[in-house]
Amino acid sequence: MSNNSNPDNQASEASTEAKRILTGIKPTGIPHLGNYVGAIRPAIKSIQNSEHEAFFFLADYHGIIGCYDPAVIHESTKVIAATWIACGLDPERVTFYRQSDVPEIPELAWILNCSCAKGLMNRAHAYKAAVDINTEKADVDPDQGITMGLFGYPVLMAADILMFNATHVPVGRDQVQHIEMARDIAGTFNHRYKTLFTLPSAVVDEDIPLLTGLDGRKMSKSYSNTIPLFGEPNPQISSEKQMHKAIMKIVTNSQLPDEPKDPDDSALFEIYKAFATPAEIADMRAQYAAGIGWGDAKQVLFDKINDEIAPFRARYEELMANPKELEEILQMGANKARRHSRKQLDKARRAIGIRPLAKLK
């Protein structure tokens, strides 16, 4: 973080009163149950009955940093947009847009690049991890295979945030460093040119559960152990049946029915807790102690999850069958976003000296 004495920066700190919340969603896969519990549900819940401004965007430019399959980027954008809307995100209430539909963002990223210290980027966790992998190999350049997209990722993320002067950015703990970098980048610009950018605050919810996947490891696309939220597009198998089939594959131990089981050592119970009430959790704990069979426990888990997810399916399938409606929603969001971004970019350009030489009649 920059240490500067510009008193104007004190006014740029995130306000505790009027919040502007910004959330980015990278379109690089099919949403699963872990995404729903860890991001979708809490994000939507956080803005319900709230007067705070909220910006949600599909981070497709971030997606191409590590995904080189155009079909995946395109299809994931469609699936993820449909998922968030089906799960309750109201595009009338929030500004919901596709990053690539706001051209002011990459232009601001370049402006920020020109005042961002390279040394700051050298300390980014993702870049350091990639370099560490290369240095463990013989006769390999430390930067082999590392793109400028990966290296400069935090600057683009800063542009996403600072373009809208977001005050609060919900992130996982592994992303906190990027918010700190955005603050550093904003502080440097404010000190060098003009106080223009709000210093954002990271919001980390420690109470959000991290779900275990089918194999006992953290639920993740990279482990291929996820439970699909609405399933892979497959007309032969309904999304409900796909979810049921996945839950029945969750690995358990060899204990027989009627044998007491430890709920705190069960992935089934851990996932159940993310959907059940305290009373239901206590009842299920008692059933484990009484020796509920694994098949029955899986069925109970499916029924509990399905009770919450089933109401969203019809809207999801409707949107997936009508991409024109999705595109209209995203374009409406882009128009709303650009009302802010055009003004903010103009201020940034003028601050650095890029402005008309004279007024023309």
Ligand code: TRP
Given for the second form:
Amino acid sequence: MSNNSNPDNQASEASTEAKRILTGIKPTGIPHLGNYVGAIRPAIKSIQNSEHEAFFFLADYHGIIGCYDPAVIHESTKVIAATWIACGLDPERVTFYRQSDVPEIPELAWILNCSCAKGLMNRAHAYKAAVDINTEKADVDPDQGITMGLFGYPVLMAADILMFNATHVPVGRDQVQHIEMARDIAGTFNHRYKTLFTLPSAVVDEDIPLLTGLDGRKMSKSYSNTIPLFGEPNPQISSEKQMHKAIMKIVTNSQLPDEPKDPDDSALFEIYKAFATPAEIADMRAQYAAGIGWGDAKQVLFDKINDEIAPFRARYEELMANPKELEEILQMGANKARRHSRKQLDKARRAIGIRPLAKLK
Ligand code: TRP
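Having gone through the form predicted on its own, I am curious about the other one (the form predicted in complex with the ligand); can you provide its structure?
Once more the chain from above appears, this time first in line as the rest of the complex follows.
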């Protein structure tokens, strides 16, 4: 992992000290292979191999920004919690919670809002992109359809991070600006009141593959071209069969079996690389050169992915059928999280002048 931020920040200066890793997952969809390879697998692995404290949470208050379907938010919270646990996240080892179960977070967000410059938020990529789309249209207000939630998204994210004094925040490239803003917001608060918040650093893993979807574009929910990790709940067709079907649908060119094929021009090969060992990858390259048929290449790809995912399926199905167990896990996480958040919010309130007038017996 490469540390993406400014080298002279607090977190890297304190590199001999323990790290506190924190990341949020927005519950607004069904996890797909791209999410697994790009976020779930590396996050779980990085924790398994380290001694550092870790906080992972479902960012449902971020999820409701732009998703107005209560059923999607609710179902996706369940699916995503079940996915992370089934894929090996140990809720004893990691503090795993739902953002909305920690009410101190939105309280802190309000406090931070009151010292965060509006101009800083004007520069946020997601907000600017929304304004740009409006500006291109004639007779449309630049802020049309933009909520205060979208505008203040980075402040809530800063509260998520600063609440726990996280030092390292693993994120995708699109989120780096938000971590920089959290540093900025922390710096302003620390300067104005007293030093309270640790300045976080974004951690971007440059080696993480971006997967291509069924249609040849980047695999993304917004293109409806994804291969779901565990499939949709469906008693008629098993999760394994759904994955097989999706893989068989990946678009290829029209080359026939026995024609030599270019692996570097193939979505199949690219996905294969995300699951295979270097020796298996080299062997597959040779098979492409030798003209493996697309049908066979798809079957090999399915078997490879299935070897890795199949062992998680039973646990996933068990959790999906037993939401009470999931809820208990999330409540355990919330209790752990709130041990920190109550103290941190109290410190922030005291710093700004909000504290009891006198002690009552
Ligand atoms: N905004 C992040 C995303 O869309 C999710 C998120 C919310 C997050 N709060 C966070 C990530 C805090 C890291 C730290 O992916």
